[in-house]
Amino acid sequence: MIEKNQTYQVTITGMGEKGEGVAKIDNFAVFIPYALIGETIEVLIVKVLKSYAYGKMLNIIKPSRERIEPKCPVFYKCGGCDLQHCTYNQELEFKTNKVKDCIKRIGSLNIKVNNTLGYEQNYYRNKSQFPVSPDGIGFYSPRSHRVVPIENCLTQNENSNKAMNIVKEFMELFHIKPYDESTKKGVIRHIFTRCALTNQVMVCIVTATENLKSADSLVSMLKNEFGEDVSVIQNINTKNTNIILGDKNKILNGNGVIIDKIGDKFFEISPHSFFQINPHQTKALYDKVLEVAQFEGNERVLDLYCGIGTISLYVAPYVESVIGVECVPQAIENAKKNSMLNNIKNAEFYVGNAEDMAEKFPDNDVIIVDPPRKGCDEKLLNTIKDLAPKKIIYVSCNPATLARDLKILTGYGYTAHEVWPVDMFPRTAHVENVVLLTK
């Protein structure tokens, strides 16, 4: 019987979600964080559970020749990656072979799972979020909200570290007091910012007062970095919460939005909006749903969580219309303006619950779904089910509730097709997917 404190040696055999390493030990699975398929270790083990424990590698006896040292010095204190230990060609095939384990175990379905398209990148983030404690500023440990400072994170934007460099000696300089979570004292709660591609800069301080003393000379210090037009907001959160944003903004310079692009097509941006934050990857995606739904030009679409309105306006042009539907009003504030910027004349878009909103629009030849981690609302798959469209393409940015939701729609006479990874996120172990499926 595994006993916890306990050391033994063991080889790994697989990876788990997050990318840790999985060993036996008499049948018991141990997971065993910054281990790798292949190797050797001593492992101590620091947690037993009913089914499974957790170990901690002491000693690596026989490496991967995957291993590689990683070129942060904080990797292995810092909870923002999860794979820079290992070969780029390595963290692929752990996202492929994830991808299919849970579209064979979860989802029942013997379906093609593509090899994850990838682009080997750094800075590659447009958009950051570096809490700020009495530690430092940077990001949270693993299972922690203890920060680990940092000055140059190789997965966000040059322009992102910068602007997180200049708000530190603006602190500094100032006396500006960070927040405290344990005292609920202090001032500045997290830097937020997000970078263009069209060279734009926005940079938030989330504050848990009202008053940011000496903000003119912040604003100073930000424009002499990124220029004039550098868009500098106050956000106010004063509520005890692990949401970063609060509601209400105080625009210091600049109009409060920043605009970005995704190929040919430009987004007008606040801070409360979503926008894939790798746009090189984004491109891919977007490509990837044009070239799996074959449009022919004549085809009605509803894009069902469609945020600022990237994918609605992506496909437009292909087909003969466009609804969008986003439970968030400012997205869809967004998205309107976004289709004036790019003269697109044929999108609508709708404030509203995609399980809510769906059953208004009937008359769609095909449905796009993009949700949050947790997937689609079951109420939203059985009117999906009524509508019945010819074709669904499914963005997901979870294998294990797209599997869930596959297996689901197939139930309902569906066809679902060949996977198709995306690395939208390299050295973390998350992956975003494309499929079709077909009535």
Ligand SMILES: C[S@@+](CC[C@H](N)C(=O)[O-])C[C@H]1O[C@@H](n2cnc3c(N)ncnc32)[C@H](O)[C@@H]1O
Second form
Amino acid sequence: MIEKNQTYQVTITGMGEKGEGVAKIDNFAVFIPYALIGETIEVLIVKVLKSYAYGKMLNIIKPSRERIEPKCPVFYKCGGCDLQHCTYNQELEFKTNKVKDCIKRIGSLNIKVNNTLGYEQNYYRNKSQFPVSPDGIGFYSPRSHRVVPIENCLTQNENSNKAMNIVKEFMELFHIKPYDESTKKGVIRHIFTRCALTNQVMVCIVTATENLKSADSLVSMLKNEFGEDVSVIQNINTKNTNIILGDKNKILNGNGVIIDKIGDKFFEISPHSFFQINPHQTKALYDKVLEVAQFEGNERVLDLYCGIGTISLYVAPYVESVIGVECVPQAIENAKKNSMLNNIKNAEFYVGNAEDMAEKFPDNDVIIVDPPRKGCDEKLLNTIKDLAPKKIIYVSCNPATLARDLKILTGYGYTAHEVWPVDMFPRTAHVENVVLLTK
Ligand SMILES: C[S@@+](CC[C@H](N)C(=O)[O-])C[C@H]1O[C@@H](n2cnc3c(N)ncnc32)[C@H](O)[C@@H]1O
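With the form predicted on its own done, generate the form predicted in complex with this ligand in the same format.
And the full complex, kicking off with our chain again.
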């Protein structure tokens, strides 16, 4: 029987959903962070639950040929990345297998899962959210709110790293206190940035207080680095919450938005709006949507969970009309402006919950859904069944909920075709997917 605080020699035979190694001891699955498939290691059992356990890798006896030295010096402390210790090929294989496993185990579906479409790159994230704490500015260590200080994160845009270091210098120069979650005292909670391919930069300082002392000096410092038009926003979040942004924004410089581009389309983005975080792979993802959709030009499309209208406007030139629905009002404001910015006349956008709004738009040939990680609401899936579009295109950032929803939709008489995984999040265990369903 497996025991806590005992050490064992094991061979890693699988990988868990977060990229951790999995070994079997007495038929118990043991999850071991940073162990790679095929490796023989010495493991210390740190927690035993009813049918599985957690272990800590003490020693690698036989390393995998896919093991590499992490480029980031804080990889083993920081919770930002999961997979800096293996080759990118191994990472892509892990992602493909993860999707296959969900489709088969959760979806009970026997459909082809293609190899993950990857693009190895550093500094890819166009949106960063650095927590600020008395321990420093950086990222939380795994499963905690203890901040691991970072100066140059290899996944965040280089301008985000610069902006974070400027705010840090500003805090030191002007004695601005970091927010302390335990005492609920202090000023700056988070540094939130967006950096566009157009080189525009947005820096949003999330404060626990209404007042940000010496804000003019911060604006000067940021202008010095990023130019006169840099968007600087103070976001006020006085709540005791893990949600990063509060409801109130004070624009300190610029117009409070930035413009980014995907392919030949331009998009205005507010701090509260969703925008895909990897510009290179977003184009690959949206091109995949176009490829699987095989539009003929006469389709009426309903784009649910449309954000700032990116997919709607990307597909609009290839169809008769598009209606986008999204629950964040600022995102719909952006979407409407984005139609004008791209001179698109056949797209309309509405604020509301997809599950409540879908039935209001019954005349559709194609429904695109791109829900958050929890997947589609059951009510929405029911409505889709009644609306009976010829095609559904499901874009998902969570293979588990994708598989669950595909099972429901195939139960409604749809055929799910191939799954196309796209790596939007290199060095993490996350993977995006596109699937076409037809009636
Ligand atoms: C994964 S994002 C996709 C956005 C967009 N399709 C894109 O590619 O940028 C999911 C979006 O759904 C929105 N959302 C979350 N729950 C929703 C709901 N119940 N109804 C409508 N929109 C929702 C979020 O605000 C977010 O903009």
